[in-house]
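A single chain comes next, written as structure tokens; it is the form predicted on its own.
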Amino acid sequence: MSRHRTFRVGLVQMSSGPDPDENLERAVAHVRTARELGADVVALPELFRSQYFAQREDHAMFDLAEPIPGPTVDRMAALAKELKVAILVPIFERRAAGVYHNTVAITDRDGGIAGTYRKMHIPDDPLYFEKFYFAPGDLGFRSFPLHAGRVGVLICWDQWYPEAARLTALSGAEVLIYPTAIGWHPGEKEDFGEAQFDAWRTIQRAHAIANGVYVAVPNRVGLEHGDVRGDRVEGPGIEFWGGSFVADPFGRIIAEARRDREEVLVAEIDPAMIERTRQHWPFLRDRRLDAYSPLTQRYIDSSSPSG
């Protein structure tokens, strides 16, 4: 009989200042203290290096963005090989003159990139000028395997989407990871801030409980006016809400970061659970390929002869 195998995966809450430099070193020092407490691997919030910059369209900020490898995932693999664990590291890429991504670059304990994850779904709302900025990512819905165990990555604005929840846990994944910045205006939060944040985590807690799998979410925490560099978005800024989280296969939060403050998680991920789980829960057994390709469609017009 083989041994029964856990894991366990450390998340990041932080604020970010205007320095990236800064916000790097203050990162790599929350990555120490997850392993400190047995993290075998560790995620970080959504493009981390700086304030969340996309609060306006300016196109001064394509400067923040770099390669793969490049400044910030160099200093990370580094820092995996030194302390043998995989770290998740949000960036902003540069992929081409001209062709920027939201991604996530996967460092192994050794040191390796283990792969890349482009963000799929890009916001366009007010105060999150994504589409300004970012092409959608196109390598996919992917789990990757670690020396741990196999982690599925997504970002922020995807973890609304059940489909690539879906995608990503049938590639394997035994915990889907979603880097986020997500968070409040401030004139928003009296009256639907409690709401927009049971919404978040409810959505993300049913697809633990559909597919049968962990998901874990570091967020960032804290109020920020987009400022880089002393470049500062005129306004009342974005208050991110923390929150970060851990569910279990049955949708169970097992830890949970206060909404005020940094703080880093650890949890276990136990294969064995998803088994179990799934055993009793059959939902990926009980699947109607055969009635599913209306998902390739925009929208379905019943009124419509031809549907």
The other form holds:
There are 2 protein chains.
Amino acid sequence: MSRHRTFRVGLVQMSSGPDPDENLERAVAHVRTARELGADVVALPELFRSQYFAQREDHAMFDLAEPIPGPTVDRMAALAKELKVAILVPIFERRAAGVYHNTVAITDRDGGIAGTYRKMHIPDDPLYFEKFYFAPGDLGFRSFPLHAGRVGVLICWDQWYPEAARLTALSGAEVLIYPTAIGWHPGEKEDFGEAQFDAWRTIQRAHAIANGVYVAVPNRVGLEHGDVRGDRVEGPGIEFWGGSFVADPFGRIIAEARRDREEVLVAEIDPAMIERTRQHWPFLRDRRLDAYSPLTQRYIDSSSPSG
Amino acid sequence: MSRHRTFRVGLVQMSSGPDPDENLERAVAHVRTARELGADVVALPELFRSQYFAQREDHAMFDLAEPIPGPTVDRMAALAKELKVAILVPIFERRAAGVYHNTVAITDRDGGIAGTYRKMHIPDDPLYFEKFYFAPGDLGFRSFPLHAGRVGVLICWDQWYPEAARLTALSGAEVLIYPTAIGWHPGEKEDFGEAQFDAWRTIQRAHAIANGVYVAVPNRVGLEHGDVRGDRVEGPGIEFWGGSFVADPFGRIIAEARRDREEVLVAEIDPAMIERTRQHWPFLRDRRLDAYSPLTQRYIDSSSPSG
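Structure of the form predicted together with another copy of the chain, given the form predicted on its own:
Every component of the complex follows; first up is the chain already shown.
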């Protein structure tokens, strides 16, 4: 007989404005709301303290980075302790001169830092110039034994990688939480917008199915021009698509936010549901450990296989 | 500039009756139909020559097994040569006394055997007693350079494993083809049927998205009691759910069969679409090869991560 203690995850879907301090205060208010709705663990969107500055490559933006502990983490840790709630705090981390990461600090309900996750997969795409700012994470894929339950933490671009979901689930996570900042290029939205959104949701629902685990995704919402205290990027900007959601271990959406406004979602994580799902679909039992080592290769160059 | 030669995949969604010889003749007719519809590569469902005998554990069923080459493969190889079409021929393979596999033999359009794939992940579940019959495959995850294009072959239960899709895609496959026999336990259909079907389709669409590759799935259809020449299994049977489909590299369904009848689907595989999709969503570029080696572990036993 195993322990089956349920807990509740709260997802903050929010917009960020030009003033980082105002964003922090809005985040604090949303965390309070999530706690009032019963959340035991609250997750904020990726890099919530500013508009998405990586729309351009500009050395001045490194001024937004801060250490752990540091102002944002300290503020959220105090809030965690006050509300007795765990908070996933995404920050632009300054680790050392020239060493910056896209990070989530995890504060448990006692206000202590339970751990950090540094984004492992770093994108680089027009208007998402993250390789300029962030060194790839070096802490691996991990989950954290919080008071409420065991939580796996990943960030945005990680969500396209089945390897990341698998490794985090194998480390014991009951829920994979992906703080995210994803949206449409306005010029592409009409032709590709729906397919992009659907692919994004589909692959994360598939992580839930493949691993028999909950998946929870708080996304940013709203049109942004990377405005940081009035320093903004010309052009059409990015329309962050919201649509934050929670999927159960069967891949079913059990909570979902709209695509055009701020919203706080709360959903229950039930370890008994994980146990039951994995008993009925015992995928973890049949993995071919002996055959997976080429996953550490970039590509398997062609040679005709022998019959 | 790369070569961008399109080709067409044909999927045979079929029912199997009590007589293996009649099933073979029906399969031949369906392959002819697929060829008439323009298919260059035709795939039959898993173990199409008989009803799904693994509903029970019975040593007598080993008599259904046959070698490669053997009667079924020879017949299909002759058909392949006649029609100038490649055929994926799923068989119950007898490799040696006591060594049986769930296999696909691939005949190219010249009638030669281009290779074989032996199912790597073997299920074992009420009414799917495959571990009794089939030794796990030992040929790894592979794709085959056919005249039409490069085809990756996997079988049914493999479809729940992102590792299998990834490795086959990394070997150069332009399409992953999964001959399948999946269905509902009739007693579960009302409560779970739609969610099961949707999870099955979702995880395979996700393989397309994660890897920027086409995915094509020919499934069995119809209610069966594992009837092999009148020797049948008591009980409600399995209702094979059809729903064969092809997804493009963006995970969009581009061809789909109904769930209650035989059908032949044909869809185009366009390597230019693969190239373009992977340029816009460059997931293969950013894989963290240095961090994936624990994928060869069964489970990563918990210890608190250091902060």
